Amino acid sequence: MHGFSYKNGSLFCEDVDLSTLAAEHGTPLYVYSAGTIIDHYTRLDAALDGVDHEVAYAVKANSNLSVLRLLATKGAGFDIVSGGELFRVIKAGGDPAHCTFAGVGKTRDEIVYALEQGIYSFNVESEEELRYLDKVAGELGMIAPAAVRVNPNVDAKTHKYISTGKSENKFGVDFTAIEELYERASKELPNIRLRGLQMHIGSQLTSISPFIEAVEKVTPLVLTLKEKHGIEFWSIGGGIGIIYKESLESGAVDWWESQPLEERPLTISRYGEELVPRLKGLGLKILLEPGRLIVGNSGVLLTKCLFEKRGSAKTFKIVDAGMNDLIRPALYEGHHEIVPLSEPPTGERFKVDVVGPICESGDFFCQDRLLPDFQPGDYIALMSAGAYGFAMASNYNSRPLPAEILVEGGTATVIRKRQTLDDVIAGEL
């Protein structure tokens, strides 16, 4: 569920009319619901009651300092994939001792920085990386806490670009090689503390089955590593999906209750009900690394229709946001529900392409989609844009980055100023 709905004919974020924000701050414009972020975090945390656990938010999903600060005040840990993300967490008031550092290509500078800040664990992706971590830690006279990422070869049945748990993916160490790797590391790497085991099978999973399969497959391995090497935690990753195709409607409880039980998307409560019994007897701390689940449906990208172009084959609605602002549709066919800020009448829909101003044929937000009519000058919202939206934005075509706004009840705060053209070329000679 989320904080977006029509009220008196206008689309609101919590208690703020989005059309007023678009008019005041311009477009493209990212707007986030603080209440949605907090609600998703607290409900996931509560769903794991009965198990020693920590919810470590995946910073890559949305790394705005105000978003990180909001989660830090609620006690969240953080899953980071770069030294820059660790820097952001610290600036936002997060505790490095509750940070895990993932990623397949950590540099020496990043490792040194993370060791000096006292992170909880490095999630290591290969034996080569583990040996390099040992070398760097030894040169500093330090012990590096580490967990190897196991690749359980479980098919998450998600898009190939966000699948991470199969043998052909670049992430992790083969399931059959983990025990021997821990044995070698315990004997040969004196500057490594084997603190845990990590896994993550992919993103945007809307079925519980892959999670159950992965947990049940890896549990015997976890217990063996606990007995032989004294590991203290098991990170089971993130990956719980969100609603994209009926995003606006899914903000209401009634929508969820109307879905046939066998077709109902995975809920936070179902996730906890299925996994807690499988995890509670292990005697290990369980880490979760959600990103999209926490912030995905908390955000929208507002954009203004500039022109309508009617051709013999298609009708194009040209808007002022582009693939540089939200790249998911171009990058991996990501679907975003598109709704006018003024509530449309029920009835006729028109088949259109919604496209941006970028000089690329891939610069589109939808193709051949039936949408309510909107005209030049009207504002629309691209729903479910809170995760991998601004975080993946760029200055392609020398376009300034959008502003970001955080809404808390009836208060809207600018949490990132819109870039100016001077900002875009800052640092260049």
Ligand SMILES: Cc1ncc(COP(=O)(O)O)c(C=O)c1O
Given for the second form:
Amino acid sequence: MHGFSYKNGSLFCEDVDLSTLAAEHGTPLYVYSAGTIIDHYTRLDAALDGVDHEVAYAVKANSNLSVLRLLATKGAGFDIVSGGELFRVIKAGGDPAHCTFAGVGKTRDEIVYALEQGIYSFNVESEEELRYLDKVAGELGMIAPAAVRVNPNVDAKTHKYISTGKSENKFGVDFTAIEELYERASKELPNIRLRGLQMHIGSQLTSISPFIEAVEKVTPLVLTLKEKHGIEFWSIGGGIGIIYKESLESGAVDWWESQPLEERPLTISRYGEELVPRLKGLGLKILLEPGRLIVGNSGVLLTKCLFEKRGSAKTFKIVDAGMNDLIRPALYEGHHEIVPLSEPPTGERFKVDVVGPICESGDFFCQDRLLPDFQPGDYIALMSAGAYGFAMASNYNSRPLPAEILVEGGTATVIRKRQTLDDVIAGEL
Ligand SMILES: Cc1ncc(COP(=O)(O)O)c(C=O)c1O
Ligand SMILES: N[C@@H](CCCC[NH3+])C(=O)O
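So the form predicted alone is up there; where is the form predicted in complex with the named molecule?
Complete assembly follows, chain above in first position.
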């Protein structure tokens, strides 16, 4: 499904008019479609039918408690990357026994907390970390369930900042060093239970081939580890890319799924069709760690145009959202479609930069893009902002964090209040 469409000239999220929400709650404002989140989760889960599997949603993409609760009620597990994310999952009613804990730099406090909560597995990224985990578990008289993250040295063909599966990236342990590490760990680390193997080659992959390459490369290793060390799961990570361009017109997932195979290098169904036959005979539980795929297309950031500034070189549309609210364009030149909340009467387009109020030249949402006309006072939507949107927002320039709203059919619920100025300085002495 696609949660966003024009009805009678106004952009709606499911059955809620976004202009009404913007006027009522102010901007910048994040709005999520619950139906889209559930639809994407359910589709991915179904695409892996035939394989013993679990979808462990990557909390980092969007960690709002209500989003986590929604996914927990659908049976999702969770991939966390900090003690804070585990705290959120527990608060949202998620089960720690279905949590995996990723990340290259877990602290003692985080390890203790996760051990006490009984998480499913620590996904460990170095021998040093594995030895430290063994030590902390020993001190508590506990056994730590663990998997090592293998770095398969596969090119994910994505932006260099979000590629994680090459030897030069900081993530995981070299493919060639894993077997010996498991040997050593089984002999020397009595407080570790080697439970699985993990990998994650990068984010926003738009082609199936790196996934296939990584799965085929790592399969013999995982089978050896199963035979020698009795591992029971293989997490193949997340990384499935979404449609950012024309995400409104195309109807996102539905549209892509309806295209001929050669036109859709990566869709949920293609992912399942290619990977299920490769994974089903392994006798291992397969974990997936999708973040962006579940929530990316489900969210928009609404913002109001404050001024139009015509310079000698460019026309700037200055809006009330900034890079502190959505940093992806500044950080990765990430593309977010920009559409007015009131459907433009004509197809006429004007070349503009849409920029925020922050004191940085990188504070833009698009540059030299042809957009329909909108004027000061009008609202626009930055599409596909549900993943790594609010989750990466900050108080830079002492700007309060925006509110978040979850739409379910005709009901809109505030799931995070807009910060006040007092909230911004809270905790300062
Ligand atoms: C270990 C791990 N798992 C899962 C994810 C989720 O990635 P994505 O949102 O691209 O699915 C990430 C982020 O890239 C990650 O680092
Ligand atoms: N935050 C990034 C993706 C990184 C994923 C986390 N490993 C993005 O917005 O595209």
